[in-house]
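There is one chain below, alone, in structure tokens, taken in the form predicted on its own.
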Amino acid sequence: MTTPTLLVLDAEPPPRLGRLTGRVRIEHADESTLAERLPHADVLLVWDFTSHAVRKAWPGAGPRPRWVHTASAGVDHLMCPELAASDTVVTNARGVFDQPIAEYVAALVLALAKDLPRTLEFQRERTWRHRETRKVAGTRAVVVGSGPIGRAIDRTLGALDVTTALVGRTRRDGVHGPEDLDRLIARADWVIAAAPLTEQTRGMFDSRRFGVMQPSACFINVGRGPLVVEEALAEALRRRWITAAALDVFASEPLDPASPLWEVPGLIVSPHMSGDTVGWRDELAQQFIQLYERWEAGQPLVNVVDKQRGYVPGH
């Protein structure tokens, strides 16, 4: 029996895959060598989930891996028409980031409601300035994205007595459809983007949407950067169409030091870290090992992405 070849698109630190020793031939590639090595791999592990190398390397005739796993929730960085049309199975890291991201969102909600950014700013200035802050309990949130991350945000905000409406691709029990979004965000205190990036969601938060929100609203994006028209958000904050915002993801990452977003009033910028808790890389590696063992045993894989929709269906 031929030993399968696992190709890892590397990032530092590399994944700890010791449990697979002797069961699979592990090879490594970077952006410059991926296209050359891809045809010889049975499985591709996209450990560098910030890279777009898969989209560049996949097109063309010839053999390709039978299974691609990305160590991320989003798959937009690797999907291309050729991969979408192929019989290659794509899986993602669904389940690893749900609760950490939900906790991060809750922290942002509390920080914005309690004006913590200005408290820290006044402390640095040695300024004693008393203010009144907002009560979180009893406020309303709209979470755009009804998958595991959106549902975890719903549960976590519920513990703070926030009333949450989930918006998904289609209307169903407990989930509103896209046609309800404008009506819901017009009354929301918190608008939270946690949706996958698809052709339907790209740029969905634009000037019109920010104009629909009430002036006291706060906007948070922990989904994908291109869900938001960043210039429109900056303008909405400058004109005080909304009160504040927090972005953990951006159209281009890392955010350029020269980007005007760093200095937009009322905007919290964080470096795509909402899901990254201590030990998260080991969790990702263990998840892949468990998936590999299913694949090795001929069992159906879980976390299988619908390559046309761009996410794992069934939620």
Contents of the next structure:
Number of protein chains: 2
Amino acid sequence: MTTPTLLVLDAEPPPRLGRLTGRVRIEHADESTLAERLPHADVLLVWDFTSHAVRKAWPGAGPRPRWVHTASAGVDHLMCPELAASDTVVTNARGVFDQPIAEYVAALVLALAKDLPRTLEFQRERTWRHRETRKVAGTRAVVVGSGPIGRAIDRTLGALDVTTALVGRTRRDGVHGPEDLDRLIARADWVIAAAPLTEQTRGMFDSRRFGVMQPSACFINVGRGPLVVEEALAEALRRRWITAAALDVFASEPLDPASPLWEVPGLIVSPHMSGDTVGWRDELAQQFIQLYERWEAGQPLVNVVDKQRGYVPGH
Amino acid sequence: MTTPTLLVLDAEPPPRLGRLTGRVRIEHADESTLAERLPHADVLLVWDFTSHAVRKAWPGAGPRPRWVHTASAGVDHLMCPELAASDTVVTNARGVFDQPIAEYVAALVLALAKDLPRTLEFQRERTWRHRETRKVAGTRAVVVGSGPIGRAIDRTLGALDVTTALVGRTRRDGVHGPEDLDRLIARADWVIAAAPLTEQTRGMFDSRRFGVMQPSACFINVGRGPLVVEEALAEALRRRWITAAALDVFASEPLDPASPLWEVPGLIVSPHMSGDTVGWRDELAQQFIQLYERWEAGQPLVNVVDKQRGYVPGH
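Alternate state requested, the form predicted in complex with another copy of the chain (shown: the form predicted on its own):
Zooming out: every chain and molecule, the one shown earlier first.
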């Protein structure tokens, strides 16, 4: 048996791969060399998950890896019709980001309820300004996205005595279908987007949806930027259709310094970091190693993405 | 039976007292008139809990009210040796602030773990700066103060999978005694002060205590300002003995615009608002009405403060 070739698309090399020494030939590629090296790889590890290079290089000539793993929850940055139609198995980092993102969402919900951004503003001005804040217990949240991240958000907010509703692609036990979305967000205090980017979810938070929300509602996106029509959100905040919002993901990342989003009143902008807690790169590398050892042993892979739907189905 | 006189120390009159129409003669006092009116009151309602007027007026001449209720959890602003030695019953607003303060502490813990203050700073500078943040689940908190507020903080942080330890005045079931404090804070990620101000707790967070904490620790005070030696905390933050802190209460309130505390690196300053959620004044008034109706009916009062200890004892 020949030694398999693992091609790693990276800006900085991942840790932990030393564990595979002697069992695999490791090659690296960047955006400029990926197309040329792809035909010689058995496995592709997409470590630089900010890159769209796979989507560009995949349709080219020559053989293709039998397995692609991405060190991310979303797969929108690498999927293309040719990859979807191929026999190549795609796996993702399902699980690593669930709890960190759930905590991040809880941090935003509590910070908005307790008016923390304004507290920090008043502190800069050395102004003592007492305000009444909101109790979180007993408020209502709608979490859009019923995968492991959405479910972790649901659990964490539930632990704070928030009444939650999960919305998924189809109605099932404990999960609402898209047909309930407008009714649910119309009375929600918190609307949280944690869905994968698919043709069904692209642009789902548009002017009409922000118009359905209560004036006291806050909107949070930790899924993918294009779930939201950004100009519509900015307009909804300026017109006070809703009270506040927080975006951790954007249609274009990093967000352009010239973007008007930085200064929309009531909007918190963060740099796509909700899931990235200390040690996350190490966890991602360990997860890949475990998957690799299953693949090497001929065992079935886990975290296998449904390439038509764009996420790992189940539950 | 003559109609009793209820004297209300207020800056703005409380809501709901209309319910007592015809059953009580309501008089109002401010700092300048309290001493003169005190001898004619059967009951004193300390609605303006920021005032220290009771402590000043109480030792004067003449009869004194048989019952004093304060619309606050702490009683340090009204207690004096003469009141403590008297037969007058003192009650407080135990219960109203528990859940709001617990949520406020959770908001601070999560905001610090997720580096939210710096995110807002980078946003103002239109700077996209990815950072790794901390996972809250699995971290350790020490909550100093084992009354209903401390216990609510303990439960809320526990719901976020933080490992918590409660420290009270004496060791008992599920509560550590002061003898464990240094050992516990030496390995805590979060040290939270939620104790009443008494002779035992005054200045308990001093240079030595901040020196015992880990460099990664964060300190939060939602109890009373004088629990903390403020200059010692500022120094601990400047020297990076600890990572961050949040003060909602201060030795002198409102905090002087000239105070150096406004600009201590890593310190969040908020204006004594942790417990004050929308509707809180109404809740405080309702709580007083309920107590008044017990008193009127000759039933025993609840929320009775141990005037020697300075808080309501017992679970």
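Only the largest set of C-alpha atoms that superpose within 1.5 Å between the two forms is called the rigid core. Residue numbers count along the first chain shown, from 1. Keep in mind that what you see is a predicted model, and the values were worked out from it rather than measured.
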Discussion item. Once you overlay the rigid core, does the Cα of residue 294 travel 2 Å or further between these two forms?
Written reply: no
